[in-house]
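First, one chain by itself in structure tokens, the form predicted on its own.
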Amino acid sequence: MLTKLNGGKIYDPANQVNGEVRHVFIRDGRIVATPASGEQVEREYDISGRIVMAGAIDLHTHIGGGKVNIARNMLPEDHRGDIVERTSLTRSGCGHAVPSTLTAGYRYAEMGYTTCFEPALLPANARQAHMEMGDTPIIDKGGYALLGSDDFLLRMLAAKSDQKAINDYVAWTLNAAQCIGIKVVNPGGISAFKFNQRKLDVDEEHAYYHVTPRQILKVLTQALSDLGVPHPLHVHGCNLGVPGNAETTLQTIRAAEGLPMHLTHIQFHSYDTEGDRKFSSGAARVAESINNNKNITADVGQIMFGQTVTASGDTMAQYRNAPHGHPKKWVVMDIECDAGCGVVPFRYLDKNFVNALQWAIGLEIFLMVNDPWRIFLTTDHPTGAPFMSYPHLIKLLMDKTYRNNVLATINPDAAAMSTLASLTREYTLYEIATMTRAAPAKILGLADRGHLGLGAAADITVYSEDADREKMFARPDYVFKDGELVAQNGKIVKVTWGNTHVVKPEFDKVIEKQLKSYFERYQTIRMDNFKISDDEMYECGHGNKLLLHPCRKQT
């Protein structure tokens, strides 16, 4: 079936379109090109003046796995204030800060996203992990694997085994987990934490091993460009949320001597130590770093006032977090010998010192950080917020009046310490575009992904043009989904089930002798029953498709 969507203005920075008018051809779940004089169109939107955009892509929320199931244990409350009714066409399900699995597709799709990943997901858990996404519809998924404080590589560093055999276990555990990327969370803190290591900094030794941070981030950014995985190392810095950790950052990023490094949820490490309460902002030290090294990508993990609950697997951070948890409730736990995690219900609050600079440390790396590239829109949902608050920050972003007024009623003090207000800068809905859509699936390797080019696959948002920019991108008119229609007018219309992308990198096979003899000694699951096969899942997606996505040949 051919549908054309007639005269919308193109936002498409993958391929240069800024605000163009065009038609746009679907057949097959693809973008097509102009059809031959004749050919019968079969299905025709009139979306003359709107705003037409991929479909946006979430390169980092916590959608699946462990830690996002005990946040919804914890959060009963959070399940009975925020009740969605079961319709003709969806099912029931809950939840805000923490959503059902069936919630978050349905509220994802509706918001103009098309493609999500889970930046948290343990090697250990993966199997389940990956039936929670396959139970969240509409749209696509992707995991990265957590690895960098599991015992295998800690005590492959200890015995100094040569970058070769260390890119052969990161190429399996992508394999064996069925993921798209590699995430490291305090690297070696995890550990570290389990052997009464209340901190680790970047070259502080782990008590056990005697293995830094400094050094498990440079082999594993080695391996990664050694394979040509498309998305670089994906890094929670060492002293999450402590006061100075801005200097730690600047380390991180020297650590990877040039090497592409992603910095996740940034502005929770982005904090300096002036003024009398030793705690202000240090996004302008940053920002320049990023602005100076290429190599650098980050995206922000924005807080937003309110009720949230944060879920991370680090320890260390989630320990020292527990006693300022909202409502007083917390988890921290071991997760075998790989890693571990924690969970504490958070409200941030305007009128709080800390949560008010935190705020606008934010807002300020978002505006500091020139290129729309290489920074990239996110709450670490739901850490800094729940996703669905993302309207409301491009507000933030694109209406700088609006964004004074806010700073206006928050606390004074912190508004004092912040630059926030003498930067003017506005993103444009070219911007926007870019940091949402076309630089996340350039970062992932997602080639027909994110833009709108010929080939590319019909994951397509249609926006009518409003000066509020947070009810515009709340309730998009329209949202395709391989071409097919799932949400207009912010309502679902269709249940589709999305796709999972994954990379499969070669590696030797002598590395499995190695690991099969360690499962059978330290792990309580056997190797062979540790991998997943591509048949299960399918099983597990609703017989959704495993999109796999090619890594750079290297020379």
Given for the second form:
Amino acid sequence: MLTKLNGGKIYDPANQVNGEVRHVFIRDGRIVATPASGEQVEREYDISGRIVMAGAIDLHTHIGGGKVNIARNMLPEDHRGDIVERTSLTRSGCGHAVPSTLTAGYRYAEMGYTTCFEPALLPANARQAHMEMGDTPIIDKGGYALLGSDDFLLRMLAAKSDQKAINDYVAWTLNAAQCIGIKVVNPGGISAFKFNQRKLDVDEEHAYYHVTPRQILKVLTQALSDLGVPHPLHVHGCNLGVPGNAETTLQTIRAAEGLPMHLTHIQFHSYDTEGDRKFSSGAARVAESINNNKNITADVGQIMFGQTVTASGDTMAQYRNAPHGHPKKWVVMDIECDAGCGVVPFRYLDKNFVNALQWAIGLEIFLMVNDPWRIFLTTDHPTGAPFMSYPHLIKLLMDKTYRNNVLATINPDAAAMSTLASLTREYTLYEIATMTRAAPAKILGLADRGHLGLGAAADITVYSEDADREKMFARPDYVFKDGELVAQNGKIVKVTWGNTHVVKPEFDKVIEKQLKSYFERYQTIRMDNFKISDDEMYECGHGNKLLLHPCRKQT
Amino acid sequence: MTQLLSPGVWDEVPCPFCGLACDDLRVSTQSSKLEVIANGCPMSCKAFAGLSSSKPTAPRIAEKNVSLKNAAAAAAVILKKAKQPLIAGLGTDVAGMRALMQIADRIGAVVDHMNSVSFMSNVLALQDGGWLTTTLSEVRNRVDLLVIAGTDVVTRFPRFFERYIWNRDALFGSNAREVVYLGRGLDTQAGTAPDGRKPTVIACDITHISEIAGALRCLIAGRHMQIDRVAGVPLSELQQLAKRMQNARYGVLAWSAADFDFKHAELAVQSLCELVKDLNRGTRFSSLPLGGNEGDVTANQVCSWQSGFPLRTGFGSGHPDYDPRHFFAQRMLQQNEADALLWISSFNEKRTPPETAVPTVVLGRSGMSFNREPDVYIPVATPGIDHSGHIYRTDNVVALPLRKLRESALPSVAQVIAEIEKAL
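How about the form predicted in complex with its partner chain, since we already have the form predicted on its own?
Below is the whole assembly, all chains and molecules, this chain first.
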């Protein structure tokens, strides 16, 4: 079937198209060239004057896996406030902080998002994350496997294994956990917490293995580079939330030694210690360092005011921050000699000095990092705020009058300590399209997503221009997923199931010999039961396809 | 994954019959007999063997054999007619639970598990205060002090000590582990170390465990207590225990809520969770809530991710309503608040539905015998023997892949529900 989107204004930064009026043709789920004259257009949408972008991509959102489900179990009171009724087309569920899987899929699609990445799949729990994402409709999914606090890697480092063996283990993990990237959380710190270490700096040794976070960052960035995995190491750094951690972040950037590295929820890692309360913004120097180091990308992890829940693999930080949580209940869990998780409900208050400054710091980073190809729009859903707040965040970025109006309402001491009022930058639609489409596709290696060029997957979002950008981005007119109209005027019109993005780098099978015996001696599951097969992915995902992306191995 | 070692012999078979889900079993399926030939335990050997003999596979309506299609149609009529259908038992795998959630949403049913009395004790404690927990591999490699509250563990989880406490190899430290039981009349034999060291037993009435936990919290906080006994236990014993707990490098406090057979057990669970939290101010200590039998963890996981709420959720209003007191299946049946029951038990043929007069559909392991024949009985396959699937372990983290070990004429729960849905 040939579909035509007639006369929209196209924002397609990957192909340097900035607001030009063009037609878009779709056939068999792909964007195709203008057909020969006389060819029958079967479906035509008149979208003249409307804004056309590729479907948005969220490269860091906790939508599946153990900690997400713990948060669901723990917070019925939050969910009762946002109950979703069943319709003839869609299943019932709930939303707010940690939506049910079905609701998450519908709402992402209704908001014009077509691809989402769960950033922390513990390999021991990867099966659950994939099963939950399998029950998340419409959008495509993918995950980053967590390494860096797993005893197998730490033992390798302590034993000074060569880089090649580490590469094999990293590649094996990507295959076994069916992931597209590797995440490291508080490198070595989740393990150190199991040995009762409560703090770990970039050059501080793990109490048992005597390995430092810097060493872990070094071997993992090197491994991904050697294996040619498109997505750089996805780094949740040391000292999350600790005043003064801007310095840690700069050290982390140096630890990349020029290799590609992605720093996630950088807002939580950009704090200094000036002022009476010994808490101040480190956004300027973090942004400067990102600007100067072209190998670095970052997503912000903006906080928004209101109730949410923080979900993280960083047990050390979550245990430390639990007393600040609201309501007063929390979960911390040590997991399988693999990693851990911490779930702490949080209520960010605009009148609270620290929260207000966190909010300003996130926006400062957005506005001070110059290159929208290297900074990404996230709230670290749900840790900074639920993903439903993205349209509001876009408005804050695109509308400085609105931003300054909000700034005038937050804790005045925090406002006074922020440079936000002096930042006059307003994001353009082209820049928003870059940071939410083109750029994430690029650093994830998704060649056929995030753009509207010929041959691209027809994941397309059409908005009505509206000066109120929040309204505009909250409810697109049309959302197409692989060429099918799935949402119209912010409501689901068709339910599809989406696929899973993966990489499968090659590795020397010798590593499996070591792993097999390691699993038998120390683990409580056998290696072959640990690995997730392609058949399982199919069963878990409603006939899910694996979208395999090539790794360009360095020679 | 589970592999065929030689014709009819499977290796690395995960066992779906208790929450430990040990996956090192070797199982022979030769000559239609199912036999655990390595790494079995009394529970798994019996459960696998129980699936050997050929039992009737035909669905029944009012004791008469019918086709699956007719049985599904009859089930659909019962469910459709009901104003408040109840889907309970829920002894099934991930795929089965997914199908049950879908049909529950469609017909406005309440979902509850056969083990929910104990399971919900943990959920309620989680919802009220949270907890600090660990998983089986962490226990196996790290524990130096294991404190067990109110259970012998091994009755429900036979290989617990063999696999996680007295294991020869551990990543850290020695396996000179210490075991302490809190409770009375427990069989503590499994807690004796291979070198003969006996466990410490602090004899107390488990219904008073909250008092014990409270006293330990006081002692750990350094407070002075002006009594010499707590729940009948001499204070000096508790002082010693508090010291041992504080001196542990990685302590674990385990319980099985199924053995907390008293009212408001969630308060007992919570007191243990809070004790563990306090211990972490100085050292590392984790809780280990043991469960997962008959797929209770599996059912709850799927229910939570699909609806946003734990078990005991109803869909009667067109959306999920979670009510841990109201939507207790047995209570609803006793109070005549449900008018149809769909009961699922694919792991255990002994777990038949509770006595009820309401129209009942049973999807049960073949060979179930009933005091009162249900209106519709559809024998179903057992996950991990007759079909592939997934089941969760006690720790809520690891989901084991189950494999089909033999050909079977029995449909899976998911297949039967799909048939019923077609007939709705």
